[in-house]
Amino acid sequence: MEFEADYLVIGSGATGMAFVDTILTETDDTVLMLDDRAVPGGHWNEAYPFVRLHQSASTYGVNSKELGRGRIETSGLNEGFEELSCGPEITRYYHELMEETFLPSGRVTFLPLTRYHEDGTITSVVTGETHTVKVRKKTVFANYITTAIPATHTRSFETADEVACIPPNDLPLRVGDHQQFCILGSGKTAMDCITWLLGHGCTPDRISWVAPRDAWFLNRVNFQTIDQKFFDDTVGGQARAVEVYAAAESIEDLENRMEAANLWQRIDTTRRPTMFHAAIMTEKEVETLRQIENVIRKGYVKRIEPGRMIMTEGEVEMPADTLYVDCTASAFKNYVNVRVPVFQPGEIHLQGIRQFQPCYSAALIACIEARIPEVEKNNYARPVPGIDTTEDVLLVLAAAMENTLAWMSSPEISDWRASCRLDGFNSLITNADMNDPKVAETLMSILGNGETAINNLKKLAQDAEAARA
């Protein structure tokens, strides 16, 4: 057999469906939508029970459908911000968006439980049986950047078949058989497990945590989108970020700078942390992880036993009855500083073109694609690759920077920019109060800085590396 369409999408999760909904809505082409799972929505399918969004509902998913109920939250860590919508509400959302609106469409064939080889060949999972495809503009990559997460990743350490030693998909399952837990990983979805435990009544000397590297967070109260009244937080935030970035001496003072601001935050106040992951937290759940004392920093784990740890620093006892949860997944560990042009003849590679926003860079490449002429499209798609330091963040924010102004050049994507609900940030400034001398001060400090702000980026980037040279 064989299949025809415009583009060939591989891969249904979150930026796939997000490539796919605005090219539906800036253009008549049709897709061919494969994936190896047999429902749509990527990682969020196998997803720990209690995960919720790190970005604000209101800015995740696709342009077309809204996600959440637009409310600010009046409980929990969360209390006085954006919703963070859960899991099984995110699964569901791409689930009704494929059967009501991209199947519907008469423009959109998914086939699930389907690979995609080299040659350009797609195999069925499930009878074996191999398929060509003619793509009449381009094949695009939405696995490019292949998320690893907790219930499937490998590990890297060993464990005694006495060991528990668990997934967080499991966590609510096994709680009741443990008087003690160890918690592996320094990232978002360890502390949302130990979050999860202490707000579920377990007490802090319960709790040990294996911390191999501390981290920088984002301050959640400079991203809100959904109301004028977090202008001020919000773009005033990153008029404070801008003038850091233009400011800063070295990476050291940068990081500073950007706490004094309020605009990063850690948790061991006495320690420098190693990594950026740009986990997004709010004052409250900070506060919350430094309850935990026992705080184990030596090293990696490379072999757990009946009470002990072996790590890569030392031993370290452990209580018999430990249940450990192995969150040491690394979501874009393969694609830190890896770059390659988003644009390429015949293929569209999807990667960020703004920092921390997967969806709406997904989004605004499927608006590139439609409106920019072929020779121009990656003059607006500047990659912005993972991360894994505040070395490696640098680049990143110069990147988006760059995009950014040569967004706001362009006639064709500012019209685009102005009504997609994935750009709050655009929102915002383009509802604010242009007469209001605050209003004006705040963007005239982000234009005024920005272009020092890439240069000094840059330079301290340039610096690190032949640091380490």
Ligand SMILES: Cc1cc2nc3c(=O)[nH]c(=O)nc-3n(C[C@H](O)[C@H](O)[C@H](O)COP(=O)(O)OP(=O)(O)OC[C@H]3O[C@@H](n4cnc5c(N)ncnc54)[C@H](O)[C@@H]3O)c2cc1C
The other form holds:
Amino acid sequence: MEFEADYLVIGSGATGMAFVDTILTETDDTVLMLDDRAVPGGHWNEAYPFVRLHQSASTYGVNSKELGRGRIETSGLNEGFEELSCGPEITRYYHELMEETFLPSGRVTFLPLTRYHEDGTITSVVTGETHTVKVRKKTVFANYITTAIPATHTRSFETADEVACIPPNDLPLRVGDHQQFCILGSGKTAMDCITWLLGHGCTPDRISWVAPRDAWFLNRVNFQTIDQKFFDDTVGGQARAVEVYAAAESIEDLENRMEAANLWQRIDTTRRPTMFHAAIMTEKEVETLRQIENVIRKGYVKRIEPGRMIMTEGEVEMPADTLYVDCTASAFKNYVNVRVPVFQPGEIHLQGIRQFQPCYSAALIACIEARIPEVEKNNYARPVPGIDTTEDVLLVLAAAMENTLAWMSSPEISDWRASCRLDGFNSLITNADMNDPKVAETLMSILGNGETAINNLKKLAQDAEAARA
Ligand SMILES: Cc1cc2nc3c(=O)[nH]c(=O)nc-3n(C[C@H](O)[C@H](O)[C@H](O)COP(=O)(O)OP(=O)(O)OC[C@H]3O[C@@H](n4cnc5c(N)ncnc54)[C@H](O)[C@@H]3O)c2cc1C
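Return the form predicted together with the named molecule of this protein as a structure block, the form predicted alone having already been given.
So here's everything in the complex, that chain up top.
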């Protein structure tokens, strides 16, 4: 078949959907969207059944459609905080968006089960048939940071045939068959499995946890945006963070100050984390994870055999009937890879332009595409580097703060941001009472420390690199 559209968008995950949504509201253009999956929503379609967002629903998704019901949760580990959507809510959200908004607009054509190839051809996953596309404006790569998840990734360790090793997707089905559980991985998925097991009555002594690295977490108290009552914690938290970025004398000093200011948390306060994946956690979640005493720190798993694990730094004896839960998928394929310019001739490469916010970044890139002249676009869309370690976070924050200053200098972008539901921080600031001296002091602190913070973060990153060399 032959297709023609202003934009060809590869990938209908969260970033592709956020981009297209804003293109529809900002322009009269047409879009051909394709995905090798059967339905929109990307990796969320294969998520484990107890997955939830770790950021508030109020700032996830696309700009034109609310996700969630704007509730504060009244029980559980997220009690007192904004709701976090679960997997089925997210996949339904993207399904409805496609069926009720994108397709009825008459401007979007969606080709599921269709793969884009590097030579620019597209083929049906089912029939292998090739289609041709005439792209009038740009090809948009919404697959640059394709998410690796346990259900679909390739394991980097071996298991003997007799060993039970499952993705977290199967945990609810298999939980009744085992007495002992070993959770593999240091990331958010591993932590979700542990809190899920504990929340269903499993005692901590039945759980062991292979955690090759310790991680820093963001404190959820600083990411609440649906009510002005959160201004002090959220915008005030941002002001305290920018103060730390401006004053820190080393990475270790920055970490200590962030922890002392209640902005960052870690599970074991006697160990210095090296990993930073920007997981947002409540203090209750961190407290719950501290119950696990059998944390195995012998590097990465190489092979699991009945009764033992062979690891990069030794061997560990394990109870024979242990159920291993593989949470080792690396999340982002291009997590730490070099970034490419977002805007290139005839192409857009969706990437983070604000730290830890893929949906907001994709929507804002569409706004820049629609509102800013071609030659200036990349000035407002410096890619925020990938993040894996605490050292990476320095350049991530510096780049994101530089972008924010650039956005503030553009009336076209500021106007869009002022009403963007994905920008919770900005909406708290826009709706704040500017006559309140505390509000004024908070905002002046962010503005006053901004430039110093950017320069200091870059210097700390250089110092870290020099120390490594
Ligand atoms: C468990 C979990 C929880 C998370 N929670 C949050 C959160 O709370 N907040 C947050 O901001 N982020 C969160 N994330 C990060 C998450 O990855 C992003 O929010 C977002 O879903 C990523 O969307 P994406 O469009 O970049 O990638 P994907 O969801 O991977 O979508 C890309 C799509 O493109 C398709 N595709 C790729 N290549 C091709 C090709 N050549 N041809 C055709 N189709 C192709 C893929 O099949 C896929 O459907 C979480 C991630 C995980 C794994």
